[in-house]
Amino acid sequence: MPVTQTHIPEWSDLIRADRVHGSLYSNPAVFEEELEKIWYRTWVYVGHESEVPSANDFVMKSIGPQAVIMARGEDGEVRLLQNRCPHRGNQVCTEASGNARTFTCPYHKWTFANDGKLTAFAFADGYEGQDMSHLSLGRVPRVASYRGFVFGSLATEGPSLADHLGGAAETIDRLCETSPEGEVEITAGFLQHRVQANWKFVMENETDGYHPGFVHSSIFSVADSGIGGLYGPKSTALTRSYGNGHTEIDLRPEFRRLGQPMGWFGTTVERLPDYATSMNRSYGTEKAREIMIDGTPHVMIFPNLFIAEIQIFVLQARAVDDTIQHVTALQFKGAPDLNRRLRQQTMGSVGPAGFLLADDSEMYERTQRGVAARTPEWIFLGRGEHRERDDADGFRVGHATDEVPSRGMWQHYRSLMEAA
C-alpha cells in the first residue's frame, strides 16, 4: 500500500471493519485532512458555562490547534471568539481567564468588545473613508449548550448538537443527576498533561477496556483497590458504541451487582453524610439509592471530551504527534463534601505526581514510536467482534474487555473523512 507522508490512499484501503491502518497515527497529511473534516466541521466541546458565570468573563479555550477565547457577554450569552486580530493576526488575548468588556491587540492598539465587534482603533485618521465595521475578531458561527456544555463547529452549517449527541446525551443527563442540584461545576483549575502522540491514541484509550488491568496494576495493588475486577474476563460490564463515534464503558452492571450506594466512589454514604442527605431530599430515597450505585460514566464524546467518573479529559490535537489532555475534577453543585474528595482523588490519580495518566501516557508515546515501524502495517481492533449484539436501545455493546468503542469510532471517522 503506497503510504507516504503526503499521499493519501482511499479510505477504504486504511479503514476495515476490525483493523485500521498505522499511517493514520503518523501521517501528517492525514492529520490536516482531519482538521478540516472533522475539528473544524463537527461539533468540538469547548468548555462549561460555569467557567465563565458572570457577565465579561472570560477564559481561553481551543478548537484542536485554534485558540478560542469563551466569553460571556454583558447579555448573558456565552460565544466563542477566535484569538486573532483582523488587522495583523496578532493575538489579542494573553491572559488565561479574567473578566474584561474588551479586548486590546497589543501590536496597534485595536480594541474590540467581548461580542467581538471592533470598537476603537488608533489614529483613526488613518482610515476616514473607510468602512471598518466588518474588521471585528472572528467568532465560531455555531456554539451550543447541553446541560452547561459548551461545543463549537467551525462550519457554519450541519447537523445540530442534539443530533450529534444521540443517544450519548443521556450520560451528560446521568453525570447530571450525581449533583442534588442536577448541575456540575467545572471550578478547581485545570492541569495540562502534553505527550508526544497522536489524538486518536488517547481518545481509543479513554473507553478501552482491556488494558487496565494490565497498565494500571500497580496501583489497584498499591491501593488495594477492586476497580482492576472492574475490567477483568468475569465483570458484567459492558463497552457501548453510541455511533457518531461516542463511546461508553458501563460499568453500571458491575455497581449495580454488588449494590452498593457509593460504591463506585470507593466509599459509603456514611462517610458523606451531608450529600446523601441532599440526593434523599432531591430524588426521594429510591431514586437517589440508584443514583448512588449506579454512578458517574465513562464515556468518550467525539472527538475530544472524555467524562472519566471523577474528573473530565478534554483533548487537544496539536499535531500528527502532539496532543494535550486538560484535566480537572468534576465538582457538583449542592455537593461540598462529595467534591472535596473529588479534587483529592484527581490529584492522586492525575496529578502531577499521579500514577493513572503517567501509566496511560507512557503507553501512547509508545504506541506513537511503534508505528514508525514499517510492519507490521495494520493495527488489530477485533477482539469480541464474534460477541458484540444490539442493547435494548439498538446501540452496540460487547463485554468490559472488548474493542466495540474502537470499532465504532473507527465507523464514524470513515464517513467524516469520506465526506465530501
Second form
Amino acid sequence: MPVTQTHIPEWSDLIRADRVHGSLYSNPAVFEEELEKIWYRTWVYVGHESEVPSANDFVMKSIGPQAVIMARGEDGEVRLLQNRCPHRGNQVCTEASGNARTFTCPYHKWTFANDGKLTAFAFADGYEGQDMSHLSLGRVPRVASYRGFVFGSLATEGPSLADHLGGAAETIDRLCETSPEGEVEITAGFLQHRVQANWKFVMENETDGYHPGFVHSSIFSVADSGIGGLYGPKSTALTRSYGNGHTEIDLRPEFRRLGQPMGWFGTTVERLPDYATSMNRSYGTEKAREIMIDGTPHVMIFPNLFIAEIQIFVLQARAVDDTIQHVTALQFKGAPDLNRRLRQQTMGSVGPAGFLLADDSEMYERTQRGVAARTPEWIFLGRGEHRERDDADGFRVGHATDEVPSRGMWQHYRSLMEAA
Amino acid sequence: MQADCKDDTLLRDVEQFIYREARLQDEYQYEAWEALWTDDAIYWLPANDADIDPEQQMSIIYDNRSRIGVRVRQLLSGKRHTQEPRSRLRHFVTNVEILSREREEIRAGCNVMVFESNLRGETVWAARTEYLLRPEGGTMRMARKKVALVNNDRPLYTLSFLI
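The form predicted together with its partner chain, contrasted with the form predicted on its own above:
Next comes the full complex, this chain leading.
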C-alpha cells in the first residue's frame, strides 16, 4: 500500500480488527486530521476544579497544541478561554497560574474579564460608533465537569460528557471513594515529561498489561514491589474496553484474592491509622474495608486522561511525534497521611527521572523510530482475541496482558475519524 | 565569611570534589558516586521553580539516601532500558563558589551544563547546582545536592542519567 506523508488512504484500509497501519503514528497528515476530528471535537480532559479553588483563580492548560486558560469567574463558574487577543492575536496571559479578575493584552492594553468579555481598550475614541461587544476572548464552547474533573469540547454540538464517559464514569466514582470525603484534589503541581513520540503510543501503553514485567524489570528487581505479579501470565486481573475509547486494567480481582486492605498501595492500614479511621467513619467498616482492598482504578479516559492508581497523567498531543505527559500525584480530601505517601511514591515513579516512566518513555521513542521502517507495515494487536468475552455489564474484557484495550481504542478512533 | 572565601585551599578542595563527582557521573562509576553521599543525604531536582517546598510539591527527583541507593541499583541492573545503551555525557562545571561555612559544613554553588548524546539525539541541560558538603571519615561527602534546571518549568525529555 503506498502511503505518502501528505495523503491519507481510507481509514478502513489502515485500521483492521487486529492490526493498525504504522503510518497512523507517523504521518503528519493523519495528525492534522486527528486535531480536527478528535482533539478539537470530542471531550478532552483539561483540568480539575481544585486547581482553581477560589474566585478569579486561573491556571494555564491545553487542548492538544492549543493553550487554554482555565479560569474561575467571580460567579464561581469555571470557564475555558483561548489565549488570543481578538485585536491582533497576541497572547493575553503568560503566567502558569494566578488570581486575576482581568487579563490585559500588553500589546495595545485591551482588557478582558475572566469570562472573556472585553471591558476596556486604550484610546477609545478611535473606535467611535463601532460595536466592540463581539470582540471577546475565544471560549471553549462546551465545558462540563464530572466529580471535579473538567472537560472541554471545541465543538459547539455533540454528545454530552455523560454520554462520552459512559460506563467509564464509574471508575471516577471509585477513585473518589478513596477519599473519606469523596473528593479528589489536584494540588501538588505537575511534572511535564516530553517524548518524541506519537500520543497514541502513550495512550495505548497506559492500559497495556503485557509490558510491565519486561519494561519495568529493572525496578522490580531492585525495589520491593507487588506490581510485577499483577501483570504476569497467572494474573486474575482483567483488561476492559468501556466503549468510546475508554479502557481499563481492572486489578480488583487480584487485590480481592489477596484481601489485604491498602495492599493496592503496597502498605497496610496499621501504617495509615488516621486514614483508616477516617474511612471507617465515613463509609462504615465493611464498605471501608472493601474500598481499601479494591484500591483506585487504572483507567485511560479517551483521549487524554490516564488515572494511574496513585497519579494522573494528562496527555497533550503537540505534533505527530511530540507528546507531553503532564503528571501529578492524586490527593484525596481528608487523607493527609495517605497524600504524603502518594506524593513520595509518585515522585519516585514518574516524570523525566522516574523509576518507571523513564523506561516507558524510552519505549515510546524507540517505537516512533521503529515505525519509520517501511516493512512490515502493520502493528499487530491480536493478543487474546481468542479469549476475550463480555462481562456482566456488556463490556469487553480479557486477560490482564491482552490487547483488548488497544482494540477498543482503535475501534472508537476509526468511528471518530470516519465521521463527517 | 570573608576570610573563608579567601581560603584558596578550601575552595580548591571543593572544586576538586565537584569535578570528581562530575567525572564519576559522566563515566558511570555509580557505586563510587553513591559512596560520596552521607547517610542523611538528599538529592533534589525541583520542578516549576528553584524554591518549591519538596514536601508538598512535585519534584523531578527528591531522593533520600535509601532512594539514592535504589536509583544506583536500578542503573547497575543492566535492565534500565533508558540507560541501555547509556547516555554519553560530559558535565561542564563553572562559577564554583563557597557560599557559606558553618563549623565543618560547607555550602557551595556552581553553574553546570551537561551535554547528553543518546538514541534520541543530543540534549543540552543547564542548571544551578548547590551542595552541602561535610567531612566524614577523613573525606568530603555530600549531605545535600540541589540541581535547579534552568528550564524546570518546561516540558523536559527523559533525564535518566545522574546529573
